[in-house]
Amino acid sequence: MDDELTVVAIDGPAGSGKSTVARKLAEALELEYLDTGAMYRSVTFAALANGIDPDDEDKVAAVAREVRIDLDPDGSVVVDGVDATTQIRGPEVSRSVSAVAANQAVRSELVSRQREWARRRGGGVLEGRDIGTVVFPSARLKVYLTADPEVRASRRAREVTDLDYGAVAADLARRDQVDSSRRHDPLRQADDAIIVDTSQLTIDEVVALLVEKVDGGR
């Protein structure tokens, strides 16, 4: 059934313009938007919330299937009743959100959630790392977002106001590595996705090419 869903699937690191260019393209293809890393990042503000360590693999699986995520389209997130939009993209949780990603109980979870969400809609664009890969590997289109790391940081450091370019940079080299070298479900490019380098681009050129790209194979 995934097969007769209209899925377009944007996996790439940190900073190469998924967001953005995820919310910009659904609605030109007028058709929801999901950002799975704010999931990931919510369950890792419930563990930290309640004072669980985001490397208790047991006890933070236990939180990925009780939390109650709310993502509303306007990309407010509200965590088990509380508005954490703010909290989940703070630096406490992003440099805990890469174990908690890592935790495969948490995945497997969150990856059958995503798959709901997309059937209960028909589809969508979702975002993240493993979209391509693992949670739609059957999607519409499949791209993978990247940019120069000196880009990439920049418009991380843009985006968390108390913590300056090194910092941010260190940051994302990081992620990067843990990221594509975690065990479950790592960060990599599916064999036919379309490979797209933001550095030089602008958001509107990157969203044309895409619905030029889902057009045609309609």
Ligand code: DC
Contents of the next structure:
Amino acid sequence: MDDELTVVAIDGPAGSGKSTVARKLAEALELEYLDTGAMYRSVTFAALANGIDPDDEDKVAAVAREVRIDLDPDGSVVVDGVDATTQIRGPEVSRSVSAVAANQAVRSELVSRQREWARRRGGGVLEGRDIGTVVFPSARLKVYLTADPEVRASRRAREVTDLDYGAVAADLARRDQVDSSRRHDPLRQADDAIIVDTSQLTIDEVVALLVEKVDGGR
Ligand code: DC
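Mind sharing the form predicted together with this ligand? What's above is the form predicted alone.
Now the complete complex, all chains and molecules, led by this one.
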């Protein structure tokens, strides 16, 4: 039963601090951490590597069903045996990932892998866009992280070294728009999520606040 799992769901737009917060929160709670965005990026990487058009829904869906994705706790990502850690964050994958994430067949495949991942571990901290709304609606704690668009863009610009602030801000705005308006499982706040604006908070402040919330509930 999923109700018995200790799942913490962290959703929010790119650059809201999800990955860093989720990783540190998992450490503090002694749970494992899953970056579900890396899974959508891995499918995108595999499709591009095979010369498949990211908009070709059937072919991309077949890739999603067959691809082997190994996410290491140290952050490295291996796709079909190839180390794709750097490339999945690169401009080509970033440009195409929203189209792949809008593909319903890809989503259902990845959602079932994410559920399986958590069930095997008795829970975990999962980070993405639809964790509290679709993947684990019965999560122990649901968090929606957000931040001002300028803050999010400058955080992302610091992460990627090959693009300037303007390009990152534009890509982020475009992805926000596609991710929030897509037909299947768009980014939205779960009704029972705690909303945390991280614009003015340090990572440690956010993590401390969330640890308190989880501890309060167990
Ligand atoms: O968090 P990120 O930027 O690495 O996510 C990459 C893309 O994948 C982003 O455009 C939204 C999508 N995504 C999604 O649709 N559902 C998730 N659970 C995680 C990511």
